[in-house]
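For reference, the chain that follows is the form predicted on its own, supplied as C-alpha cells.
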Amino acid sequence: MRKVLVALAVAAAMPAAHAQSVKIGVVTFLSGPAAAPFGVPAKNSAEFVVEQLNNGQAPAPYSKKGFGGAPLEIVLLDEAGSTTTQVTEFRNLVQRQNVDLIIGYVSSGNCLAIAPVAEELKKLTNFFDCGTPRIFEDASYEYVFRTSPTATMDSVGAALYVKDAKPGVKSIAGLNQNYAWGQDSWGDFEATMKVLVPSLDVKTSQMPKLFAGQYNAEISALLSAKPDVIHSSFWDGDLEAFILQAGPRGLMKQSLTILTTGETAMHKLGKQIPDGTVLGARGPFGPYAPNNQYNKWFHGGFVAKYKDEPNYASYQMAQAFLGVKAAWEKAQDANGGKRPSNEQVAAALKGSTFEGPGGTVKMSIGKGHQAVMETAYGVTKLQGGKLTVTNVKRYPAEKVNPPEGVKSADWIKGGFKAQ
C-alpha cells in the first residue's frame, strides 16, 4: 500500500465561520529519481507556502489567512509508480481522503492519465509542472487547470537564445532521454531553430535511453560532429552525469550548449558547469525571478527555513497554490463569503491573471485553463566560488508560447509570429 502522508497546519484563532479546513492533495515525486531534481523542493514548496497562507504571512493579496479565512490541511502524496497506480491513487485522495482539491504532477504522463478522470469525478484539479502542451490542446476541461507554462516555451526560448547570443549559428545538434519529454523537447527546438536559420544543418541528434548514467559515446560523437550550438534538455542524475563526463572533455567549450532544465543543477554542480553554458529553469524561475514583493518573500523564507535554494519546482508549486487561493477568495466573495463549490472556484480561475514569485501569469489558453508567462535564459559564470547567470535575456509570453486554438507544433511550424 502506497504511503500518504497527511500535514495538517492549522493557524491558531481562525474564525469559528470558517473553522472547516481545505483540505488540499499534494503530489509529487517522493521517492525516486525525479524526487531530488523536482519532488521533494516542490513538497517543501507546499508546506512552506501553507504554513505562511494559515498565518496570513504572505504579501497582498495574498495575506488573508488559509483560503478565505479557512485553515489549509495537506494530505502528501507520492508520484512515483506507473500511471495506473497514480488513477487509482488519485481516485483514493478524492473518494477516500474527501479532499477538496488537488495540486500536482511533474509527469506529462500522469497528467494526460489524471486530467479525464479529474474530471470525471469533478474535482478541482491543478496541475503544477508536466510540460506537455498536449493536456489543452487535444482536448477541453471543466476542473482541470495548469498554473504553469507547457514545454513548448522552453524550446521556443532556447531557440529565440541561441540566435541571439550565437547570430551565426549554422549547425547544432542534441542529446536527450529516448522518451516523451526528451523527444518532444528535442523536436520542437530543432523546429523552431529551423524556422530562424532556414539553412540549418542538423548534425546528429543522440538519444540514449532513459538514466543511462554513461555518454561518453555520445559525447566522442558530439566532439566529432563539431555543431555550433548543442540542445539538451537531461534532467537529475542524467543531467549531472552529462556535465560531470562533458566538462573535463571540452564539450561544453567546444560548442554552445544549452541545457534547458539545468538550473535544477546550478547549485549542487556550479562549480563543475563550464563559463558559457546557457541554462534553462523552465521560465523566470530562480536565478531569473523578478525582484518583486512576492520573489522576496518566497525566495527569503525558503532559504531560511530549508538553507537550500529553491529551484523552478519551487516556485511552480508556490504559484499553484496562490492562483488556487486567488480564485478561492474571488469565488468565495461573490458567493455572498460562503465558501465555494469546485465550480465556482474554477470559473473564477479561468481566464485568471494573477502574479507571484515568477511574476505576472495568465491563464490565457487552453479555453483559459492553461497558464503563459514570459521565459529567460542566461549564461553560466563562476564568480567569487558560486555560480550566476549573465546576459540574461527575457523573451514576453507572446512571443513564446502560442495563441488561444493553435496546437504548439502548427504554430512553430508557422513561424510562431507573437499576436
The other form holds:
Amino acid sequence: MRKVLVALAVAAAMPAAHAQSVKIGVVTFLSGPAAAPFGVPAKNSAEFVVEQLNNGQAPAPYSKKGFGGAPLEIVLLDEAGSTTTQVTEFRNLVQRQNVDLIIGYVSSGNCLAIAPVAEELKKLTNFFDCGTPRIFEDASYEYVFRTSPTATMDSVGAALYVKDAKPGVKSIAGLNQNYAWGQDSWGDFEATMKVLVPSLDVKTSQMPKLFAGQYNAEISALLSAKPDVIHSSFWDGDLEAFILQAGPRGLMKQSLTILTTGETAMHKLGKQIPDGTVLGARGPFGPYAPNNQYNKWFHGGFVAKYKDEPNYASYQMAQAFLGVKAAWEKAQDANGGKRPSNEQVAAALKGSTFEGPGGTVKMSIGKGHQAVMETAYGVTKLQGGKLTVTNVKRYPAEKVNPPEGVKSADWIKGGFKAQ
Amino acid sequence: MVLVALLTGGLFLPQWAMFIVTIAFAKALVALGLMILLRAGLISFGQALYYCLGAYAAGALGRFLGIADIFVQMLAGAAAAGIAAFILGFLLAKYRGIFFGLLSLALSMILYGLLVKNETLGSTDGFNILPSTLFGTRPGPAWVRYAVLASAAVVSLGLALVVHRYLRTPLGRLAPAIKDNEIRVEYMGASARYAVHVIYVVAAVLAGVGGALAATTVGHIDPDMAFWTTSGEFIFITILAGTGSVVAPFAGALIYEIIHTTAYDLSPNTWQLSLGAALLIIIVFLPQGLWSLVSKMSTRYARHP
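Now show the form predicted in complex with its partner chain, given that the preceding structure was the form predicted on its own.
First the chain shown before, then all remaining chains and molecules of the complex.
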C-alpha cells in the first residue's frame, strides 16, 4: 500500500517538476584532443554543480534549489566536429530540444560562429571557456555572454609576472602552436613585454604546427638562443610532450619558462615540471583560487565526487552556472516571482557582479557581456611529492584587462592607458 | 515541378530542419562534382580546396566589399573555384589514379596551411559572414532560413539540370570511356586531357558554389573547410549515394546529414561509433550506393509492367 502511495505521489509530482524544470544545453568537448584537459573536467563540473544546486547544497546566495526553485536538467552535446556541425547542433538544441539556455564552448572558432546564431534565435548563451577577445570587440550582442575573462588577461598577466619575477629581463622567446590561440597568445605577450621593457630583444618565436608532438628542433633553437624568458601557451598533449622533451635537456633551468595554461598538466605531470617554472591557470582558478566559502564548497565537493582535482575549465564551468543562476533569480524577483524570460535574464546578467569559487566576477566590458577578473601567476615547487605553487602574485582585474570600449590589441599597444 | 514541390515542402519544415536541408544541398553540390570525376575514374581527395575557396570568396565579398547577397556570393564562389581549377587543371589533368588523388589532397592542404598562417583572416578561428541578403533586401529572422533554403534549392536544381544535360553531350559521355580505356579514347581522336580538364573545372565550380552556400548558411568560415577530413566527408557522401543519377548526391547528402545529427542527438558521448556503424551497414548492404535501391526498383518495374 505504501509503495502504491509513493508511486502515486511520485507520478503526481513528476509532471509538475518536469513542466517547470530549466533545460540547459551544455556543450563541451567529449571527444578529441581537447576532451581530456578541458571538456571532461568541465562536463564533470557541470554535473556536480547541477546536482548541488538541485539539492540546494550550494552556499548562499546560491542556496535556493535549481534556478529560483526550478530544477535544472542538462542536455549534453559534444563540441567536436566542424563549425558547420556545431552551428547545426546549436540550432537543434534550441529549436528541436527547446532548451532554455546554453552554457558551453571551449573553442574560440566555435564561439565566434555560435554568437550570431544565438542572437538570431534569441537564446541566452553563456560561453564558459573560449578565449578570443574578438567576440565582443568585433560585434555586440544582446543574448550572448562570457562569464570567463578573455585570453588577453592571460598574456598581459604573464608579462607582468615575468617582469616582477625577473626584473632585469632583457630577452624573450616563444614556443606556441601555429593556430589562432598560439598566435594570439604570443602576439599579446610579445606586445606587452615590449611596452614593459622597451629595449627588449625577441630572440626567436617558434611556431610548430598544432599537435606536432615532437619539439626537439624547437628546443634546440630555444637552447641556443639563450633567452631570459620562454613563453608557451601549449596545452595538454603538446604541453606534456614539450615538458617531457625539454626537461632532460635542461631548457626550463636555463630560461625562466612561463606556461600560461600549465595548470591543466600540473596534477598529471607534477614530478616532471622542474621547480621554478611559472604556471598559469587562465585566471584565479585551481591553485590560485581564493580561500572563500564558494571555493571550499566547490573544490571539496568536486574532489569528494570525482577523486580528482578540478582544473581551470572546471572552475570556469561552475562560474558560468553561478553567474546565470544569480541573474535568473534576480530577474525572477523583478518579475514578481514568475519564471523570467531570456530577455529578462539577459538584462539581469548584463553588467552584473557575482562571487564564485574563483572570486569576484565583474561583467564590466563588452557592453556588460564580458567578464573581467583578477589573475594570478606563481612558480612551481615540489613539496612532499606534490607540485605546489609559490611566490604567487595577484593582479587586479583593471590592471590586466582593457577598459570598456577599448580593443585589447589597441590597449596593449597604447601602453595600457585609460586605466 | 520538382522545384515547386521543394519550395512548398520547405515552407512546412521546422527551422532547424531547413538548416539541415540547406547544408545537405551545399554538400550535395560538392558530391555532384565528385560524381562527375568518379565517372572518369578520378577520385579527388582534395575537393575541399574548392569548397573552402568558394566559402572564402563569399566571405571576402562581405568583409571587404560589404556584399552579402546569396546569389552574388554563390557566383563569386563559382568564379574563384573555377579560375583556380582552370589554372591547376593544366597540372592535374596529366595525372590519373592515386597520383591525381594525392596531388589534389596536397593542394587542398596547402590552402589550409596558408589560411592557418594568415592572422588577418582570423587564422584557425576564421571569421563571420555578414547576414545573408536576397536581391538587396534582408529577410527577417522568421524568413531568413527559408530564403536561404529556397535560393539553395533553385541553384542546386539548376546546376543538377545543367550537369544532367552535360552528361549526355559527347564530352560528357567521354568520361566513362576515359575510365575504361584512355588509349582508345585518344585513338578515336578525342583528347582525354582536355576532357579531364573540363570535368575538373566543372567539379570545382560545383564545389565553389557549395562552399559559398555553406558559408552564407552557417554564417562563419574557417580553414577546417579545406582540411582533408572535409574532403573525406564529401567522398563518403559520393560513395554512399552512388553514381547512378544527378539526384543521387542530393539524396546521399541529406541522408548523411540526418544520420549525423541523429547520432549527435542520441549519443553525445559515442556519436562517432553510431555514425560509423550506420554508415558501415549501408556500405556493406548497398555497395553500389543508395541509388542502387532506386535503379533496382525501376528495373523491376520495367520487367513486370
